[in-house]
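Just one chain is shown here, as structure tokens, and it is the form predicted alone.
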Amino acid sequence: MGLVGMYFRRTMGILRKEVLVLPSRVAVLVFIVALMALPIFTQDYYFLRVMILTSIFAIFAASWDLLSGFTGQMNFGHALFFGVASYATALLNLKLGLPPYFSIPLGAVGGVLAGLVVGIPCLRLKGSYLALTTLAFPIILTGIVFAIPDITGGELGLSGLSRLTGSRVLDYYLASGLMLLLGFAMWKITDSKTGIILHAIREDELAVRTAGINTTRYKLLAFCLSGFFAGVAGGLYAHFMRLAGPSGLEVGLSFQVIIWAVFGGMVTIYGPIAGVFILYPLMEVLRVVLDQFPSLPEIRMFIFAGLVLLTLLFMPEGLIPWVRDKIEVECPRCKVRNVLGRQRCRVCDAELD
């Protein structure tokens, strides 16, 4: 009991001193609790399906932010990592009989290899040249998929994969738990020394190189890390849908992930996750509601485009950074964030504007 009491007091101390001092951290805590408690209130099959796919795409969107947001390596073909891992996971499961807890991590290694294949030739490219080159890779792979249907299943893809867990509720906890775990891992990477260097490369690569840092190595590392996390999302998707097909390599999916990330707020990791949790369920709700009006088939995409455009017009840095800046203020001396309305910084006691 003494040990339990010690850990309880320590946890409460962290909550009081580290979490409850900022509204954004409280919001994250509420989000985590709500996500974990959701199946207690509803186990609707379709609703949990939407939330599982939302968690998978949230990992995917955050992985794009890790690469393009923090290093400035604008990747327009991010679906390549997702699709390669989906096919690798499917082949490992169908041909070798590996269960999901082996096939998904090994499939993610396929995403890492895809990151190397894309990263090495693209290291010297910048801006629109880099974006267009990365866009070409999933298109090339789609052609290869159609060229060898005996292995890839052609346009029908590979189907009949093992289920994730066999239970929709367990699928939900697996997907949402991995989303929280991998999202936290990506955030810690960006908050580490490596993340600071990646951010510095984005701001001024020449200055970083002048400081004696091998920027090529760090950019390649960013491609591999991003490929791994996107690969986990692709493997989860393949096992959950029990299918790996050319749709996982579509150009539309690559642009979709950019929209989610930009809408939520780039260079944050949690912004793209929030963007997916807002936009993906919203699109499903609109689809269900507007199915009642078959004479308006395109209005769903019109509403989606209008919402994104209005958000970016008035919140150019994304929705979540805009909200955060409305409720918190940054200390001009130590750069620590404080709740809005506080007179002095909670860390260095500097006066806040």
Second form
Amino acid sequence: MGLVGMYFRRTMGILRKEVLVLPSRVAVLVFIVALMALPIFTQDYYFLRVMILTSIFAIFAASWDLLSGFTGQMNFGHALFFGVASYATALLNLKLGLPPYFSIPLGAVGGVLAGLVVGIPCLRLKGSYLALTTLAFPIILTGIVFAIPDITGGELGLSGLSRLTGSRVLDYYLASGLMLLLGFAMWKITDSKTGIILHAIREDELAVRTAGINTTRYKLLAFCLSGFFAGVAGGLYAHFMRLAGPSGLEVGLSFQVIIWAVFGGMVTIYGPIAGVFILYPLMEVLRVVLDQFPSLPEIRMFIFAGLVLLTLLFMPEGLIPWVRDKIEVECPRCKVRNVLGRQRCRVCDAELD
Amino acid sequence: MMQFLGKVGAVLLGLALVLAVCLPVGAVEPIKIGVLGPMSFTQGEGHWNGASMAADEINKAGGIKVGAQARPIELVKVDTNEFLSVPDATNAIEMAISRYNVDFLVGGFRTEAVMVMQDIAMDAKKIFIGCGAAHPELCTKVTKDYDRYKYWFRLTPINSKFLGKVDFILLGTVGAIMKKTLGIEKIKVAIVAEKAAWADPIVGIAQKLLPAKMGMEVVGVWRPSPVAKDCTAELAAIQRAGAHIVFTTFSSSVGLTFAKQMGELKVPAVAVGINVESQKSGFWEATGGNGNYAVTINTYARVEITPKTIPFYDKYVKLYKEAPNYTAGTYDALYILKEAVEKAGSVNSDKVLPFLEKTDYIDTAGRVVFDKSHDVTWGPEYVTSIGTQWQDGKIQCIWPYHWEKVFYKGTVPFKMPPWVVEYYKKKK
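Complement to the form predicted alone: the form predicted together with its partner chain:
Full assembly next; the chain just shown is listed first.
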């Protein structure tokens, strides 16, 4: 009992001193609690499907940020990792009969290998050259998929995969739980020493090399890590949809992930996650709203594009950094963030502007 | 006090009257049918237009009789956006099922998306009549796992295996006519297919089948981009190769470019095969008349496939200012559902299913009888599909023309392009 009490007091202490002091952290806490409590209030199949896909795409968008946002390796073909992993997962499940808890992590290893395959030839490329080269890879793979329909299912894809868990609510908890876990893991990676090096590579690779750091190794690491996380998303997607098909490699998906990440705010990990959680359900809200006006033409994509454009016009760094800057202020001395309105820094007591 | 009670009574009476006027007394619950399709694209429009036409007609005639009650049809427009996003398509069908509680589903187009939507419909045990995707696998599933996939049926188009068969029958028919009328000994064929995965098997089969089974010579294979804006290089090469027939496989805009330039250059050959662009009403204007004599597989033309075809065709053109494409087969899907529901006296999928399986219905495209895989039966006396040719500004049905004793009133003979006849007469 005493042990439980001690942990409770410690948790409350962390909550009081680390979480409740910043609005952004309170927002994250509320988000996690709401996400976990959602099935208590509704178990609507449609709503849970949308939320499951949102969680899967949130992992995918954050994985893009890990590579392109933090390291600056602008990847325009991120669907490759997603697609390779979904096909690998599907093949492992259908041909070897592996259940999802084996096929998804092993499929994600396929994403890592894809990261190596793309990363190695792209190490010397930068900017638009790198972007165009990465864009080519999923297109090449689509060609291969159509060339060997006996293995890949051609334009039909591979269908009939095992269900994730067999229950929509459990699927939801698995997808959202993994999203929170992997999102936190990605955030911790970028917050570590490795993350600082990835930051530095983006800012000035030459300077990093001059400091004696093997940037090649770190860039490859970023490709592989990003491939792994995108691969988990691809595997989850394949088992949830029960299909791995060419649409998972489409250029549109690669661009979609960039839109989500840039909209939410790059170089944050949580920005792309928030971007997906706002934009993906928004499309469904638009579907519901526009269904009330059947005479209106199908303008969902138009409204979506307009909204994204307007947001980026007024919030060039993305929505979440913009909101955060409106409610928090950074201490000029110790760089710790404080809630807007504080006179002195909560850590070093320096005067805030 | 009495005055107060009188006022309250008056208010209550007023409310009761308002409610009595506003609320439909004994309102009949409509039968909800979800129409699935990419609604921003022509295929989705076809789905919606066909279904709307049928729903209007059925409702005007009193609705669908379920037992003693006549229930109207309420269509639910389900924009699947499946060309751009497969997940979007799955969300759309899930919403139609769980939110709008549709009783039946019709439509679908992109095979990959239909595969997933099919699974969602089967999970919910909802009857889904496919009116867009042609891949045989969608129906093979019914025979492989009947208990799960029994609620799936395909009405239009005929499956890709039979599309291929009609494709080669058309080629053989035109080849025989050319042989006879122009005195050509051996027909030379140029295979021209857009560079797309779906066209690959047709090219492969044509390369083997034409020399081995049809006694024709393949002079070459050309694979232009699906969006090519210039095909003159291919056409010049085809002319040099001495092809009598150009066997086309086009679903995209290249079909328009190719037909236009072939007419402009007066290439002495006949284009036969699949050209989706030439199925559209605007083809003549888009090619400036140069697409004259192009032959393609089709589903509808103003020809009496059944007594219902011409009235349907004319009404569709009048309402929507264009000829119906094959996704407008949702029109027939609704009538077939009506018949099965009325016989079953229920909208419950399990009760409707046996009657749907026993369907023997004359629709606008032929006689519909579902086979064991719940696919529409193809062949003489059933659905055949048709071959059409542009003849001086009009799209005319040219096949079946006494094929296997099948002849549809209004079908006209195939017309040889005059410059082809002239070229071969001069050559002699």
